[in-house]
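Below you'll find only one chain, the form predicted alone, shown as structure tokens.
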Amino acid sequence: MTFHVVALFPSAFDSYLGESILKRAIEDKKVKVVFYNPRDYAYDKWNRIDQKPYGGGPGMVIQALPVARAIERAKKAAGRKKAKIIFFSPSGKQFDTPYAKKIAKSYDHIICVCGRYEGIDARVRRMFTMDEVSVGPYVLTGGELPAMIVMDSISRQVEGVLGNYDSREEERIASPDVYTRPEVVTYKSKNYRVPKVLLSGHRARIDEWKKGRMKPRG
């Protein structure tokens, strides 16, 4: 699985990709991440990639051509293999696990387009076939965090990325409440115990308890 990331601030990914599961996946060549900075595809001598928005308003808008050139470079790197382009937008389709599973099954190359400032010139979305995706009902400073979320979720669907492929919570009965040793934790003179059913060894009852914990609370 190769992620091609179009982003103005690729160093923002360093910490997350340099730790834990994704780091190991990259080292084991299960996942590859390649960055394309639109500044490298600017067409003036100052490498400028932003301009004031037409129609007025605050902030700056990222120009279309540097982003388009970066996407073209990513598509070229993918070769003849079909690539899915994901454009992050607060008004896009809500990202979820079924979408991650579908993309992981259908594509080996994923191009993530990360905006900044007031966004990317809308004409880019007319130049390419792409999915507009949102990671939640809120607005973020840029597309880097959404890209990390998408990369993490999709990478989990790639066999060999997790130590045990069956450990994916989305493929088994998994409670949001988990416990480990010791059986009794004492904090400020109060004892906190593991639910008895988890100590019973009765798999059917344990699964039923987990299903109950998965229900909406409140």
Second form
Amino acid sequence: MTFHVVALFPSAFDSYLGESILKRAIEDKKVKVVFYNPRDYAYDKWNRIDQKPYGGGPGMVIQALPVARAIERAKKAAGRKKAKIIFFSPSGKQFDTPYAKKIAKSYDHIICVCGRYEGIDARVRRMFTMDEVSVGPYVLTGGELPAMIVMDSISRQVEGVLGNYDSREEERIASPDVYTRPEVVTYKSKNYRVPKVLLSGHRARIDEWKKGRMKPRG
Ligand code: SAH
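Can I have the other form now, the form predicted together with ligand SAH, not the form predicted alone?
The complete assembly is shown below, putting the previous chain first.
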């Protein structure tokens, strides 16, 4: 799975991609991440890509062409393989696990387009076929975190990324409450015990208990 990330601040990704499961997935070549900075496709020699919004209002807008050129470059890198383009916007469709699964199954190349400031000139949305995706009902300062959320969630669906493919909890009975050693935790002279059923070794009863704890999910 290759993620092509169009972003103004690519180093924002370093710490998260450099740890734990995603780090290993990249080392094992199950996942690849390539960056395209619209600044490298700017018009002027100062590499400026933001301008004041037409119609007035606060903040700056990212120009259409530097972003379009970056997307074009990413599409070229994907080659003849079909690439899904995801355009991050707080007013997009809510991202969820069923969507992550569908994308992971149907595409080997995903192009993530991250905005900043007041967003990207709306004409870019007319230049490409893209899914407009929101990661939740809140506004962030940029599309970098949304891209990381989507990359993390889709990577989990790629075989070999999780140590055990079956550990994808949406595929099994998984309680949101989990326990590990020791059996009794003493904190401020109070004892906290593991639910008895989990110590019973009784598979069916344990699954029944887990089901009872589960919340609906994708
Ligand atoms: N005034 C603009 C602010 C854009 S936020 C507006 O209300 O639309 C700047 C960028 O952050 C966006 O272009 C988008 O790429 C990203 N972003 C912010 N919140 C997001 C969210 N909830 N989901 C996905 N992307 C988001």
